[in-house]
Structure formats: structure tokens, C-alpha cells
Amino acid sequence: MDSTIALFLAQDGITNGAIYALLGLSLVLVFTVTRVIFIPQGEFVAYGALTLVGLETGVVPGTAYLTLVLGIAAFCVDLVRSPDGRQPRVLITRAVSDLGLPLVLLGLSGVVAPANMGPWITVPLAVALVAPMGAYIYRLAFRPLAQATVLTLLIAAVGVHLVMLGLGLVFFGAEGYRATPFTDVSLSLGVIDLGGQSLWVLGVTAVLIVTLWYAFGHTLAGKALRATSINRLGATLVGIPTARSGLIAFILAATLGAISGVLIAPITTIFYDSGFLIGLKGFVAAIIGGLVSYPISAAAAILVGLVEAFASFEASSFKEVIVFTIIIPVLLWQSLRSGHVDEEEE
């Protein structure tokens, strides 16, 4: 391997690592706020990418109908479970968010898909179609289990992952797809040509990370999320609605997953089950960060991307094994440095 090849591999590794950073941050956010190890995070990546491809090819994606179905289900479940859900003001608010929003998105999909309006319209619409799923899935599958053990929440997450995986096969089929690049512009840095899509990935990732940093430190909702992640009981005692914090965390996770999907759709071929492996690599970064540290998880994601890129060159058949092996010494070190305590019975 010479220096030129190393630079090209480093470019690919950093680009992939930026995507893993977004997923790692999503996993850390969801876990610290809700104690859910969110296995289905990768499915939002695949849904976002394949939804974009559907809109580009003139087909109303199945995710548009799925969002409507999930919204109706969440509306009906809250109507039955919540005693105050039948109050007129609450009922109207929920009808708008659970029924009106999905119907509007479905209508927009029907207009945009045949018109081929370009990435400035299809990309935001693809993200908007997938993002509300996070809220609906939280309300249907995880909010009723808010007081359950971490193991129970993990089992529920695996169940949601399997359902979303099966629906992805139904909606998009077994074939792989690739979206049209956002731009053909490239940037030359010596012997390296940075593609326009790679620049989009790096730029959008940087903007999102800075935005999240500012939101967590300078906005009321962000501070509420931080308080809930640090001490859920204490946050409840001071009046922070922890259920709403969980809802926001899931919406952010779904949004970041969908954005990651539309960013990588023009770079690599995406299948209905591609998100699981991508999400696992984000999970490796989150594990290195102890599922609590955002900066360490982001830095670890870049490391994961670089290891994957160089492993694909030196031992392509074992690149996945090499990437996932990274977490073994990390888990051993964390196990040795932390005390072992039994989880209290609920």
C-alpha cells in the first residue's frame, strides 16, 4: 500500500465514519433518555434511502402508507389508554399530528413522485416521511414499557427491528437501489478528488453535530433531554415530562437515521436489510463511548470508518469481523474498571 492508496482509503473511512457518528449519537441519545438499546436505528437508514429512490423513480413509497398506518394506530391507542385523550383540545391536537400530518405527507408524495422535482424537494420529503415513525413507534412499543427492565426493552427493540425489516422487504423488494447524486461537483486536494456526495456527507454531519451541541446546551428542550439522561427520577421530580423527552429522543433518532440514509443512497447500493449492518457499526461506536458519551462515540465512529476502509483493502473477506472485534477489548476494559451490580427488581 502506498501513500496515495492510503489517502483514498482514509477519505472513504472518514466519509463512512461521519455516517456512523450520526447513528452512534442517535443510539446514545435514545439509550441515555429511555434506556432502550435501539436496534431498529439502522432500519431508518434503509427506509430513508429507499424512500428517496422511490420518489426519484416516480413511485409513492410504501413508507408514506406506513407512516399513516402508524399514526392511526398511535391515535387509537392513546384514545383508549389516556383518560384525558378524549378532551376536545387534546383530541384535536392528536388528530392533527397523528392523522393530518401523515395524510399531508401522503398527498405530497403523490404529487412529488410523478413530477420528478429534483433532490431539493425529494430529499426533505423522504426525511419527513420517515421521521414521524420514531414518534409513533415510541408511543406504540416503548412508552408502555417505560418502567420495564433494560432486558425487556431490548427484547421489544429486537421485535420492532424484525417487524420493520419484514415491512422493508414488502415495500421495497429484495433488489438493491442507488439514488442520483445531489451534485456532480468535486474538490481536488492534491492527488485526491473529493466527490460532491462525500462533501455533502461531511458537511451535513458537521452541521448536525454542531446543531445538536447547541441545542443540548442552550435550548429548554435540549436541557430537558440532558436532565432526563442524567437522572430520570430527578428530572421527573422537578417537573420535566420524561415521556415527552423520550418522544423527542425517538424523533431525533429517526430523523438522523433518515438523513444518514439519503446521504449514503447515492454512494452505495442499499437493500432493504442494509440498515442493520450500518446500524451495528454505529452501535460499535456507541459502545466504545460507553453508551453515554457523545464526543467519544463520534470520535470512535471515525475510527470505525477508518478501520473498515483499511480492512476492506487488506482483508476484504474479514472486514466486518475486524470492525466488530474492536468492541471486545473495549468491553473487557469497561468490565474490569466498573463494579458489578445486579439490576434492581421492578
Contents of the next structure:
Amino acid sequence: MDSTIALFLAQDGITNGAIYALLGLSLVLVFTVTRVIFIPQGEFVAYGALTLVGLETGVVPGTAYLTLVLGIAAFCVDLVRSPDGRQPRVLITRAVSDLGLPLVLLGLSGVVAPANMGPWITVPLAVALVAPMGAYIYRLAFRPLAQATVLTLLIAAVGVHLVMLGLGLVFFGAEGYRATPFTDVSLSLGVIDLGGQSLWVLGVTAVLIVTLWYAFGHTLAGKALRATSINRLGATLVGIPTARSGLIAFILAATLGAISGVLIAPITTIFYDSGFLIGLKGFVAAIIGGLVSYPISAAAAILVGLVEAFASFEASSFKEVIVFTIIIPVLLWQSLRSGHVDEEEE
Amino acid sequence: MSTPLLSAQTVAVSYGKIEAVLDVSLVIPKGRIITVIGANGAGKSSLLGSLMGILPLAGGSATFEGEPLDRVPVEQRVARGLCLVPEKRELFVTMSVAENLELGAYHRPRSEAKSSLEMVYDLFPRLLERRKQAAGTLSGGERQMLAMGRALMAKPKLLMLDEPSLGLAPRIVKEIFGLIGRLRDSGVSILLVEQNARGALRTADYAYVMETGQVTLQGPAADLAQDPRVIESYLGISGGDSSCSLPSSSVGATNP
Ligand SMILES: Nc1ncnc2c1ncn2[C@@H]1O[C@H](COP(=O)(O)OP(=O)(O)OP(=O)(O)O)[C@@H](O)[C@H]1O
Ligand SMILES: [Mg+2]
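Next, give the form predicted in complex with its partner chain, keeping in mind that what was shown is the form predicted on its own.
Now the complete complex, all chains and molecules, led by this one.
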């Protein structure tokens, strides 16, 4: 392997690593706030990517209808379940967020899809179509289980993953798609060309990570989210509505997943089931961070990306095996260090 | 008498089959310190938890400023001025002292929070010194100060304190009781749960004694301090000025 190839692989690895970092951060966020090991994270990636492809090729994507259906379901369930949900003020807010928002998004898709608009319109719309699903899924599947054990929550997460996978097949079919790059500019750095899409991935990831770092460290809402993840009872006692913290975590996770999806859609061919493997690599990073540390997860994500890139060059048929093997020494080390896993309730 | 700040009627709390609190009724008038004393496992913490809304009521009801509390979620109780410093403190251990305090004022406007912060730093200069330190690295006494400071940031009308003297040196205990008295004088009502019966009865205006989930005695704190049954079970016979007296049955019952 000469240095040009090494540089090229490094670029590839870091680009993918950035995506895994976003997914790893989402997983850490969701786990620390809600204790849900969020297996379906990768589905948001596939949904985001394939929604973008749909909008580009003139089809109103199935996700636009799915968001509406989920919104209606969440609205009805809350109507039945929540005691103070029938006050007019609450009803109006819920109607806007659960029915109005998805309807508007569906309408927009109907206008945007046939009009062949550029990435400045289709990309944000694709993200906006997928992001609200995080909120609806949390309310339908996880909020009712807020007191359940980590294992029960994990089983629910696997269930949601399977349902989303099936719906993905229904909406997008078994074929793989690739979106057009946001730009065809590329940056020439001596021997190698940095692809325009790679620059987008790195730039957007960097901006998102800095924004999240700022929000969690310096805004009251961000601190409230962290407080919920550190000590749920303590957070409740200072008046933080912890169910809303969970909601915000899920919306952020869906948004970051969808953004990852639209960012890689022009680099990789995405199938309805591609999300799982991509999410799993974010998961490896999150596990290395012990499901609690953001900086370690982000660094681990870059490492996973690099290992994957070099493995695919040196031993391409073992690529995935090599990547997932990283997790074994980490798990061993973690179990030796802590001796046992803490389970809050039980 | 005007409407009490908080009133609880025949409150019951149970954990599955275990009935921790049975038919407890109590009244907290405005601007008073009410204490609940009792042996380990008497149900004191469970009572506070149910008033705060973190434990469901198995029976009975409670009102705050005349309005029923059932179905009011915890965050709204906090916003209305009900605040609990729990036995285990429940601090945000990996956040700084300053962040813990800031979150204490979560539901209040930022400008008001700022003046409360100055007030808390005035009360506990130690917290000002340690403001950048992670809460988890504080000493036991400092944690207690932080827990109280965090609760005061919410500007409570009723502050419920679960064993504020737990694990503290006698001199600090005295300071804490002194502070509780001053808080009352500044208009905050206090519900004080204590193992340190002597200190509690000296500080409080009115007292309840709980045994196995029920109130067995109540009366003005000064009267109860003279009651032979209380003296025998909770004050011991020593008349010294040690502020630490525990019922003999509680040996070894420290919290993690
Ligand atoms: N989560 C729980 N599950 C089961 N039983 C519980 C639980 N919490 C408390 N109990 C039981 O309820 C009873 C009352 O407990 P509580 O903590 O209210 O007592 P306490 O008066 O605060 O005691 P202490 O002075 O030791 O703090 C005890 O018998 C205890 O074992
Ligand atoms: Mg207790």
C-alpha cells in the first residue's frame, strides 16, 4: 500500500467515522436520558437517505405518509391515556404537532417531489420528514414503559427496529439507491482530492458536534437533559419534566440519524436494510464509550471508520468481522474493570 | 386560623404488600417548622415522597394552599412552591456545584435565579468556594449544603427536609438547625424529618411522632420534648447538650 492509497483510505475512514460519531452520540444521548438501547437508530439513516432519493426522483416518499400515520396514532393514544390531555390548550398544541406538522410536510413533499428542486430544498425536507418520527415513536413505544427495566426497553427497541425495517421494505422496495452529491466541487490537497460530499459530511458533523457541545454545556435546556441522564429523581425534584427530556432525546436521535442518512446517500448505495449495519457501527463506538461518554464515543467512531476503511482494502471479505471484533477486547476490559453492570431498578 | 399551607388527610403509602404509611393526617401552617420524628422504617421518608408526588398515594389526599394535589405532577408542585431535599440528596454528581444550583431554579426566570444564587452563596460560602467542583467530589456536609442550596434556588414556600443532619459533625448540625430557624423567619415553612429528635424538637414549632406508619403522638414541640414517652424512646435520658441522639434501635442504619 503506498501513501496515496493510505491517504485515500484515511479520508474514506474519517468520513464514515464522522457518520458513526453522530450515530454513537445519538445512542449515548438516548440511553443516558431514557435507558433505551436504541437499536432502530440506523433505520432513521436509511429512511433519511431513501426519503431524499424519493424527493429527488419525483416520488412522494412513503415516509411522508408514515409520519402522518404515526402522528395520528400518537395523538389518539394520548387522547385516551393522558388525564389532562383533554384541556383545550393541550389539545390544540398536540393537534398542531401531531396532525398539522405531518400534514404540512406531506403537502410540501407533494409540491417539492415533482418539481425537481435542488438539494437546498430536498435535503432539509427529507430530514424534516423523518425527525418527527422520533417523537411519535417515543410516545407510542417507550414512554409507557418509562419505569421498565433496561431489558424490557431493549426488547421494545428490537420490536420497533423490526417494524421499521418491514415498513422500509414496503415503502422503498428491495432495490438500492444513491442520491446525487450536494456539490461537485472537490478540494485538491497535494496528492489526493477531497471529495465535495466528504467535505459536507465532515463540515456538518463538526458543526453539529460543536452545537451539541454548546447546548449541553451552556444552555439550561441542555443542562436539564444532562441532569435527567445523571440523576432522574434529582431532575424530577428540581422540576424538570423528565418525560419531555426523553422526548427531546428521541427527536434529536431521529434528526441526527436522518442527517447522517442524507449525508451519506450520495456516497454509498443505501438499501432499506442498510441502516442496521451503519447503526451497529455507531453502536460499537457508543459501547466503547460505555454508553455514557460522548468524547470517547466520538473518538471511537473515527477509529471504527478507519479500521473499516483499511480492512476493506486489505481483507475486504472480512471487513465487517474485523470492525465488530473491536468490540470484544473493549467489552472484556469493561467487564474486568467494573466487575458487574449496574441496573438501576430491580 | 387561615388555610394551612399544606394539609394531608389520612394519607397512605404502600410498596406492593408493604404498607409504609397508614392514615397519616398532618397540617402545616404558614411560616412554621413542623417536625416528624420516628424510628428507622417508621415511614417518614415515604410520607415526604408521597407529598412531593414521587410516590403514589395508596389512600387519602393532600392539599397545598387549599388546592388538591392529586394528579398534580411533580414539576408543577415544584413550580407552586413545594420542594423536597431527599434523604439521599440526589445531586447531579458529575455536574459542577454551580450547575446543580442553576438547575435548582429550572422553572424560574433567569434574572430571579441570579439573585437567589447570591443568597445561597451568602448562606453557604463554602459552596461559592467550590462552585466549579463536581458535586460528586464534595464532602458529606458540603453535599448537604448543596442539596439545601439547590432546593432554595426553587424559592420554595414549603421546604421538606429529610434528615438534614444525617452524617454531619455536631457543629455543622447546629448550624443547619440554626439555618432552618432563620429560613422560617424569612417566611419559608418547613417540614423537617429527623432522627436527631433533640435538635428537631428544639427547632420546631409543632411535632408529630411516627411509629410503624402511623402518627402516635403530636403536639407543640416544646411539650413533646417534656413528654415521658418521647423522652424514653427518642431523647434518651442524657440531658447533655449533645445534638446527636439516636434511638437505640437505629444502630447501624446509615444510608449508602
Ligand atoms: N422501595 C421500597 N420497596 C419496598 N419497601 C420499601 C421501599 N422503600 C421503603 N420501604 C419500606 O417502607 C418502610 C418505611 O420506609 P421509610 O424509608 O419511609 O422509613 P423512614 O421512616 O424514612 O426510615 P429512616 O429513618 O430509616 O429513613 C420500611 O419498612 C421500608 O423497608
Ligand atoms: Mg427515611
